[in-house]
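Taking the form predicted alone, here's one chain by itself in structure tokens.
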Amino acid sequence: MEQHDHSYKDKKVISIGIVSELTGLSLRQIRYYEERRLISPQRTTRGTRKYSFSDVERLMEIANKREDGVQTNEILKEMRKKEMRSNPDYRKKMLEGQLNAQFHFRNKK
């Protein structure tokens, strides 16, 4: 049962004005948190913005932090460290894309 009630939170189908509504947060917040790299909404082939019940989540505890004083960096910071803890996958790539910005920095020289 839990792995069915994760799917469907994960689902991308939510539009942006309702996740406005939802979260209580503007459209332009929304987008700012994206620019961020906060959230990841997927786009549809017209290039609307559609999220999932787990970004509407995020962005909930990303707006309480935000009134705590949190700055967005350290909000991202926290959250790679935390889903590097809980997803090995995710930490590979992580190092992978480390290794291969140092190589390519390297070779620039």
Second form
There are 2 protein chains.
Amino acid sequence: MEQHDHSYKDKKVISIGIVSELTGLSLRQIRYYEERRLISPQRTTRGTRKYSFSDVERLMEIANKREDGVQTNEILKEMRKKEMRSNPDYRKKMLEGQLNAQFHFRNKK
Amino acid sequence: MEQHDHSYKDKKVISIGIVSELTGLSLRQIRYYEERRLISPQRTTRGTRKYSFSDVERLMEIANKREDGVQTNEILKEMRKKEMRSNPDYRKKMLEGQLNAQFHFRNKK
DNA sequence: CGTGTAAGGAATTCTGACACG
DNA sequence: CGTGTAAGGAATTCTGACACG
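Show the same protein again, this time as the form predicted together with the DNA rather than the form predicted alone.
Let us now look at the entire complex, which starts with that chain.
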């Protein structure tokens, strides 16, 4: 589950109040985006939310899209696509897919 | 006053409770090291302390030295030396100093 | 759908001080 | 000197709900 371990960027250590200051979003908005599964903070033992710098960046992207009128549902889809694209497994499959396409194309011709 | 700006490492965003968990130090200890000027967290508008990952690393160094019985006073001196060494201005002067030393050495011989 | 807000409780943080040594 | 602790107050965060639209 861990990648670099020394990547400060992904350490969940920021409380929601600071995230709010950093992003300009209200606490309500930040919690709502979690409900819609756009972000997933960690919880401390007693249940307070902790965010990483990655989460903060993600929230700023979300804020931009929301400003453009994009619904959370759409934002979720877009983000899933993006994540897929950066997934090595998916890349491999895409490559195979492309080769197959070329193959079919040649045969059709 | 800023270096990279994109250096998450130096952004003061972590509350003292999290720092305590991260370092294993008590709140009392963390505040005391601040009193002794070993660290300098930022304050939010209402006065709560905010630390960076750099601060956390520094605190871990402090913890190690304290375990070895080094007094805060000594730790402060050591850290100042270290900072001097990594200060470009100081480097320049040291270089000049060395050259001078060589010069004197030659003349003496 | 996305966000504001009032509500009540629980957990956090702050400071200054006394204690021990 | 370095750290623990009890004390009282202020600020933070949490959840579930009602409101508007």
